[in-house]
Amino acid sequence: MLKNVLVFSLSGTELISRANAVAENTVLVTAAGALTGADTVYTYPAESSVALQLKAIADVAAELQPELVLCEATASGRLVAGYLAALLKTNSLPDVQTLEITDAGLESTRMVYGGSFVKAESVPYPAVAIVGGGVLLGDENLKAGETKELSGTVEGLELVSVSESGVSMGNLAGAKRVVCVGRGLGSADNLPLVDELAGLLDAEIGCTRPAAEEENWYPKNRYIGISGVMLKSKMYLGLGVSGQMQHMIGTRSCGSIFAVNKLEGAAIVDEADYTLVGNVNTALPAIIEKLK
């Protein structure tokens, strides 16, 4: 068992639950009011930026000297991971697909060269890993620890403004059913139909990377795949999803894969258990009507 593990997370208990299972002492850094569950929880104002807290987080890590740092796969998580890896004189493992925490070090795999190969890595402690949702899912193991406020900011940085995305992610990594939106949906005008379908299926909504980063239909923390969320749902339904390897890696642990796509030769057709070949815009209303 490890002695000290530090976790940075804002959106879920997955990482801290696993840390509690492998370490004698766990420390969580999070925004105020977001999470608890470690032996010690350090918080900073929810309206603040994690960039302003890097010095304070580094001070905590310098005192703790953790064998392992686990950071969520978000922009904030990657920033913290890189900063602490430099402090601990090690490298960060980015976007791991599988992660085994052993007494000797970390055993991990991740996709490289655009998804063409799987790289297996073994690294000794201290180690820093950036972990996507769904990679370390397991029984929830939380503690009722002490909460403290981080103190100290990075000089030369100023928070100018904060804007809300207006969309809640929900628990995508732990969802039993997921409806995934691809660019084949065609238009943001069809998103209300997706919301209605997800409601009827009691499903969470995810998306492909282009749907998030290029079309801006959903926030980036909803995209599924190598550098996004790794699903373990019982059902996945892809709407207008082409099925590129980088995306489908995130569905490999799903129970059943359904797809709606107008192209019989789409890559997702080979991956799906059931495929409806047809226009998504025509199929969506029909599926909703049947479910009603």
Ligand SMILES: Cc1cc2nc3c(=O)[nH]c(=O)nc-3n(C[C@H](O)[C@H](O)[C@H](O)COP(=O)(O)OP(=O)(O)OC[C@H]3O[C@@H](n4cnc5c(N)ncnc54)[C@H](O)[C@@H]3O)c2cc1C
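Positions refer to the first chain, counted from 1. In this text, rigid core is short for the largest set of C-alphas that superpose within 1.5 Å between two forms. Just so you know, these numbers come straight off a predicted model, no measurement behind them. First, how it differs from the form predicted in complex with this ligand.
- Residue 147 is not among the residues whose C-alpha shifts by 2 Å or more between these two forms once the rigid core is aligned; its shift stays under 2 Å.
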Contents of the next structure:
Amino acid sequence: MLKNVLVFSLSGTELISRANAVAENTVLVTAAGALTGADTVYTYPAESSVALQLKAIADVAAELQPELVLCEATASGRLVAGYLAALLKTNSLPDVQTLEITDAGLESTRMVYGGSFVKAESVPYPAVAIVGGGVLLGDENLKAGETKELSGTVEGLELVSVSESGVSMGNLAGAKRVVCVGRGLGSADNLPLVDELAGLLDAEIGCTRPAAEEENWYPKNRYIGISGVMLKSKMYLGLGVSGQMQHMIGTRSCGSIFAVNKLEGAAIVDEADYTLVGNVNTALPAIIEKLK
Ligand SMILES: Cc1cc2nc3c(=O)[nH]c(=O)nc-3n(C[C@H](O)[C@H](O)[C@H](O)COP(=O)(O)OP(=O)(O)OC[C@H]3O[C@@H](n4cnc5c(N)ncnc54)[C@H](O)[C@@H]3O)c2cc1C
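Mind pulling up the form predicted in complex with this ligand next to the form predicted alone we just looked at?
Next comes the full complex, this chain leading.
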């Protein structure tokens, strides 16, 4: 059993549940109203930015001296992980796929070289791990601790504006069904149809990395794969998804895989249980019609 574990998370209870299972004392840093569940929860104003809170979070960590820091695999989580790793004089382990707490230290695995190899690492405490959504999914194990407020500032850094992504953020990692948008969807004009299909299937929407990072159709924490969310859904439907290994790694624990792709030779055809070979622009309205 570890003494102190610090978690940084803005969504989902899986990191804090695991921390509570392995540590006597847990501290969660999150945005106000986002999460609870640790012995002590430090919240910062939801309209603030994590960048402004780094010094305040570091002060919490310096006092706590955690053996383990778990950060979600988002831009904010990576920022906190790097900052706290420097403070704790260690390095951060990116995108860990498995994680085991031993007396000697943290044992973890992660994909390297674009998913071609699995790297196993044992590091002594203190350790800092960045963990993707779905990796530590298990029984919920939350505590009703006290909440304290953080109100950090950083000299020379000013928050100019905050804008909503406009996409509802459900629990992708824990979803039973997932509709995944790939670049083959072609245009943002088709996104309302994806919403409609997901609604009919009672599914969460995920996407490929290029659909998030290049097309900006969805926020970056919606992409599935080696550097994104690892799914555990019973059903996955890929729309215009090529099926490259770095993406499909995130679907390994899925039940049935369905795909719509215009190319019979697309990699996803080999991975899918059922493929509709055709144009997603005609297939999508037809599937919606059929479901209705
Ligand atoms: C280190 C590293 C890490 C990575 N991590 C991730 C990750 O975590 N997640 C991830 O998703 N990717 C990741 N990638 C990128 C990954 O390798 C692929 O490039 C990416 O998944 C491809 O996205 P895509 O299928 O949306 O786009 P494309 O590769 O552009 O594929 C589009 C597909 O849509 C089909 N299509 C096109 N038009 C239509 C149409 N009208 N109707 C039907 N089908 C159509 C095409 O036949 C094609 O198969 C990573 C890459 C690297 C190098």
